[in-house]
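Single chain ahead, by itself, as structure tokens, in the form predicted alone.
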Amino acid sequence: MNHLLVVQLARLGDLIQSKRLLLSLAAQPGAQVHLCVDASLAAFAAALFPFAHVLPLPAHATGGATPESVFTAARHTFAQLQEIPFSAVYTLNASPLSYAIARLFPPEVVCGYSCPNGQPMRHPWLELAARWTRHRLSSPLNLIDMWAHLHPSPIAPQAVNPVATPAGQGRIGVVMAGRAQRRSLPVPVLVACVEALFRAYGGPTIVCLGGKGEVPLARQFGRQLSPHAQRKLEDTTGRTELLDLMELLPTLDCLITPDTGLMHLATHFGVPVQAFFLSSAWCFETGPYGLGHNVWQATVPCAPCLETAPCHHNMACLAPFSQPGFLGHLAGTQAQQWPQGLTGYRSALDDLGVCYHPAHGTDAGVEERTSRRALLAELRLHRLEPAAKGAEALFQEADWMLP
């Protein structure tokens, strides 16, 4: 038995975005994949990836957790990890707990974030990724593919998620908001976009999705809908757990969402996504994976911004989502002038992974992004791309030094 471990201690979205790497490991002959996750996501991870043996850790201890209970739980899982003869360990988080797990194993089997001799280090591939993410406008690779290419032979992108197909049950889902409010459409703007799609889909049931924190938003959303749409409203906010959503999402014709974990869960099931990306959300980094998804990306000059920095532009990235030209397009009516500062992308796949082709508006970073993607194809797929340029921005002289 070939025991392989993936340590993914981040939250919901990152767990789902580990899918291509996990499937690539599971495809190896005689492989037994183990997955170490935060304890709150253990049951969900086991349902999402039934081929994996899930090991829980208190990575995000909340509620009644005490230092003693956290230590006891972690010690038990650490002991389990040390008993298994792993041939490879993929640590995907630059966190103290992840580095502590890396120290349980010989440095030569750890791939990702390691800690040889107590010195935190990251794999050369992740070092390269850190360089390209400094120039986000031309980011060449989605996070799912970045993690997947830690594996020398990841599975084909087409094998990750099903082609997006409406369920045909006359239901559309609406995610009220993501974790960062600035990356989500305010209720009045969201209402206008949903009303447009409501008309385009012929008046389906509108299913509100979110946790307990989104209940007030859902009520406000419902009050602002037109009477016709109000009669088709189904509010599930605060009443569905993750395992419930695994049954609910596949019944939808589409999911309307900001950049959220539910967006990635929808793509896992092949649910078509209408994704609204603004502020610091950038589809080339964390957009929906697979064929058949639409991304409406704010491309004002200040985008994408830094999530932790204050906005000094009065949220200029919001304005295009309220423009008649955009709303008319969503509704399927005669298109007016397309608004500036907004690009409509359609998801696509190539040998490296997912990419996004502009269908509406302009893409200021397309030339540099295409060139960098060609460089990565040459590096990871050993495919020579004569048009590739800009290697000096990604590579340093130290990369060519012998160990």
Contents of the next structure:
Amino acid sequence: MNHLLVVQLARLGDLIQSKRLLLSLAAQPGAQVHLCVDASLAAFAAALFPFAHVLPLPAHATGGATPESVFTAARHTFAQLQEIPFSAVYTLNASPLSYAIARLFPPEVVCGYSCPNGQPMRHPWLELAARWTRHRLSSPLNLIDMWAHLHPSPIAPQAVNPVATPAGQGRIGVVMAGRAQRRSLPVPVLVACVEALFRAYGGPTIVCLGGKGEVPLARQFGRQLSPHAQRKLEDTTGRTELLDLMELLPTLDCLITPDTGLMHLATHFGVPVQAFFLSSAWCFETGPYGLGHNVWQATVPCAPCLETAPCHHNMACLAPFSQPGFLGHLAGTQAQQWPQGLTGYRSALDDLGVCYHPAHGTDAGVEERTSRRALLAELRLHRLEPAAKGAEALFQEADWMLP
Amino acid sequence: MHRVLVILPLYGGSLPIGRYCATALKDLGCLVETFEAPEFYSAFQALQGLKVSSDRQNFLENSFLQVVSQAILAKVEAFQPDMVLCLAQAPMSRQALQRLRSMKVPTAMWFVEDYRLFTYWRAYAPLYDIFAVIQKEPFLAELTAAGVANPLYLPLAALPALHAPTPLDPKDMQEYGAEVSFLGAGYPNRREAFARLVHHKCKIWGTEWEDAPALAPLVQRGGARISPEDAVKIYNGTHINLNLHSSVDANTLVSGGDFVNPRTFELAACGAFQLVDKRSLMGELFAEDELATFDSMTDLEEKIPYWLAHPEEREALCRKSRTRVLADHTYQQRMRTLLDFAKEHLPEFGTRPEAPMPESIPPAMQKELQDILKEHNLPAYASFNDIITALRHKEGVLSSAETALLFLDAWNTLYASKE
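Show the other one: the form predicted together with its partner chain, since we just had the form predicted alone.
Let's see the whole complex now, leading with the same chain.
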């Protein structure tokens, strides 16, 4: 048996975005895939990726974790891991936790973030990724594909998620907020967008989704909806666990969401996504994967920004989402002019992975992004790409000269 | 527990001494890392072989040294030593030394060279917090005048774990054994002196004996560099080890200089017999009856036959000199002196906060923790940070317990400070 391990210690979204790599590994002859995740996500990961043997680690400071419990639990899992003769170990997070775990295995089997003889190292591919993500506007590859291409021959992008198709049950989901508040639409703006889509979908049931923290938001949201929409409201916030959502999401005709883990879970089931990306969220990095999704991406000059940096632009990226031209488009009326600072993208797939084509508005980074994507296609797909330009900006001397 | 980063030179005679210091510091319970400058030496040699203009050559060599210095600074940043100990010719740029001073990282140089020959010390000595030397006056006073805050006289020594009596098997005896031998570089005074001793069929070991036709038949292994391990075999296989201190002056063969060379201590620690030239600082390191000495070539030529004819007397003297070295002249003692000196003179030395062992180690893990301490030669009082540092620097695959400790440390870094 070919034992392969993926160590993914980040949160829900990143776990789901490891899917293409996991599927690629599972497709290898005689493969047994093992997956290390934070203990809080272990049951969910096992349900999401039933082919994988999931091992929990206390990677997050949740659930009353203490140093003693962390040490004991980690020691237990590491002892299990050392019993398995892995032929490859994929450590996906640039975190001191990943570097620590990498020490458990012979350096030659570790791919990703490794630490041979105590020297932290990035796989050349991840080194390249760190370089291209410094120029986010022209960022050429989605996170799912970045991880997937650690594998020499990842499965086809079309085989990752089903083509987005409405469930036909007259229900749309609304994710109240993501982890970063600035990346979510404020309630009045969200209400306007949902009302527009409510009209476009012919008055479906509106299912509010979120954890306990989103309960007040959902109440506020409900109060601001039109009476007609209020009558169709089904508030599930604070009452659903991840495993419940695995049953709920497939019943939806679409999911209205900021850049969240639930968005990625919806794409896993082929639920059409209407994604609202603003502030630091950038669809070319973490947009919905698969065919048939819409991304409404803020493209004001300061976007995408840094999540950790304060906004000195009075959240200018929010304004386009309230413009009549956009809301009219969402509702299907399209009478008004498309607003500045917003681009409507439609997800697409090519041989490299997911990409996004502008259907509305402008895309300032498209030329450079296309060139860079072609450079990456040459590198990973081993073929000539006439569009490949700007190699000197992406590749450095070390790529060319050093082993 | 003190952390010491030992910076080895790229090559040369102080290189093994640097390694002996690292070993001795470990024996004293320090957490030690060495900066392996010799691994960069081949790159330097490649630059030297370029056959380009001297200006360009000079520029490239300086650039190379800057890279190596930056590597040292990166190592300091990662290891966070209490002291950076450099051996003579350690590739540490002035800029790097200034950076360490601004970072309040104490630096020490053990300048195991003759200040009269290696005069570059003037440009560098004031940049070190401690400048240890193997000579006394007028050098110590001159160092103070040059702005060195903490000069220290620190004579050379031996490493008993290596420099020890070693019986040779017949094969080794064939190769290394001799009535009279000399091991060392072919300085001008030695070439001249040994040319007068060819009738003893002395074996000559070491480098830089080219262009000495009279000695050519005596030079072993074509003048190759001799490893410290082979040196011990040569010392142990020889009835009389000649130990003539080096001098660039071919007119004064027995120079009567001040410092005592490392070979004196190493031979003594091996329990090997030596005939060594008298030095002005020798009297405070060895008693008259602990070493067989000579003060002129005539004296040397007279004493060789005498000592060859009196093996019992040789053995008695060897026992005395070995006892003295083990008592007073080991690298462990020198490093203890250096650490004590640093404690006394450097306010920053040893002030790095020690993280106590967390209570998070379950009782069941205590045994494994003890095993980790033992394996890494760490004392029982080692702090959690020291253990983590040792694990980070360990080569190869870690055990599940070791990895769990690293994981816990990473977890603490990520979350503990935010609670």
